[in-house]
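In the form predicted alone, a lone chain appears below as structure tokens.
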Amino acid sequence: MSLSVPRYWREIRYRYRLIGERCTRCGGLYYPRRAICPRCGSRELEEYQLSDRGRIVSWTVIRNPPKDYERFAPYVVALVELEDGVKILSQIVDVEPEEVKAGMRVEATFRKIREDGTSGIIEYGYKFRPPIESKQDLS
């Protein structure tokens, strides 16, 4: 399914940096971004920036994709909790499809998720992967 250009550049914000919203009223959590709040009602949601690490609770391995997608396979679609509660579906990269376990910690990172076609759009946006620690990490 491709997406308009301009659908693609209003939402570029919201899937390069993980931008959620946030219900004024309940405090609810929501990405993608929602109108209104599904646990409360209210259309007082306001803009907010997600945690970029997460667990993940379940996946699934891709052997057969779909179109466009051919070139990852074999691949990994887990759900990720977010540390903040949030919990998304996305790929799985830099790890081996039998590596990946429940509870496995994972960070974002912005990668390439497909073309639209040879002369359309390339659209990026977040994957996750294991973390990367750094060396203050590691002491």
Second form
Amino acid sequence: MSLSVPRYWREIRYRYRLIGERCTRCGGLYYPRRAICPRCGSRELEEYQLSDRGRIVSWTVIRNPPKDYERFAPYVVALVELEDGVKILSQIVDVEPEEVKAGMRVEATFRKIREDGTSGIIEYGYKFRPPIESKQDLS
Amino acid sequence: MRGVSIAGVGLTQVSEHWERSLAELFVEAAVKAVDDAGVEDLEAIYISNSGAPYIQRQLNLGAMMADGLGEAGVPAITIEAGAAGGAVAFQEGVKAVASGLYDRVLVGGVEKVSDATPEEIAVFLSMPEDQEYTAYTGITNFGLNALIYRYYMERFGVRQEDIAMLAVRCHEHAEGCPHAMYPFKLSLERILSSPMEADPIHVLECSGIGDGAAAVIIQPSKGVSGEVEVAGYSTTTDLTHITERPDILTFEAVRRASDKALRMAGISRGDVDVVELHDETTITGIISLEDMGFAEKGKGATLFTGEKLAEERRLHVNTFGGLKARGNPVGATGLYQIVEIVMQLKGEAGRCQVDKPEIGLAQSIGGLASTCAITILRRH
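Based on the form predicted alone presented above, generate the structure block for the form predicted together with its partner chain.
Everything in the complex follows now, all chains and molecules, and the chain you saw is the first one.
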């Protein structure tokens, strides 16, 4: 099935910049974004910038990938708890699967997610990787 | 509301039916159910299927399957709820009969995955999850199971050798089951030395995805001895993203649905003799048993590790092999479970028969338990 341009386009802001939602009534944080807070029922939510750093809670290695992900296999997908407590699912890159551990620190990075053949659109988005420590020195 | 009974059942073997179409599979199971019930003039048909819109590019299964069965003209409705669809469709059919609207309803589940490539099957199996933020990461359904599997072992200090015993037991039960996809024993060693599907889950800990169809005829209860009645049922839902669940090791939908169904049936857990469990992978089955209240949290595997434990508790689990060994024809799976409970309660389970069960419970989940349907049947 070919990838759809509008479907990709409308999520760009939220995937590229890790923008979720915060409930203005109860403070619940959500990713992906929501129209209604599942905890308190409030419809008053505002955009919220997620933390881009966190720790791995659990992980797996996908050996038999779905269509359009074959070129990355085997790849690690983890449940990551960000520093603000929000959890996110993401591929973990720049590390060998054998080196991944529970509690490991990771940071968001911008990567190719999949591509639609040789002439279709290319989707980008977030993946997480072990932090590059020198980043702090540069900032 | 009237009492509802199951008048007839039918199923095909779960297999890779290369030579047969979606409609042919459905008709085989449906004709068997119609003949078993000895009914004519169906008043409505409910169909469960998940993959046809993606795999066969086929919509409008209601009309297609009714026509195939020679029943063009009746109301026919397709229901989809991932791998819980069969049970959800059954419950909708039950409601229609209970309400007095219809007296003879056929509910059938059909799935044909062997028309797709392995990569397409991996896409299909992840379709019950959110496509924008879950499947998007490249995680598969088995991968999601793997996340909770690893976390479960860590939190409760349970060994994989114990969790995987569920698969060993399923294969023991499937031996001699004519409709099972894998009707043979597998040793624990063999299972845990099979290739990784999604670490730490081995390929042989995953349910056997296959083609198949199952059907039942439902009618108002007559109150005669030996009749299999629908005692209680419930379908509930949970947060779809596991990232938002307070505890990833608790299936809230399973807890809610089992509580409600048991209450409706007016029974307690200890009254249940047979459970057909949704063991999409071994860990899904273990957590489901815990959340239905048949085992303490973190202790589900102990139901399968002792030689006689299950017998002592009088609880028989996956008596035809479950999703693991009977097989998992996704949208039809919930109906296989219901047909199997009927076979057990009527004493028609052949080599898989357990000793005089009176109450059976079928548990189906869609997605990573974002939908759970529980159905309780009782022999009158």
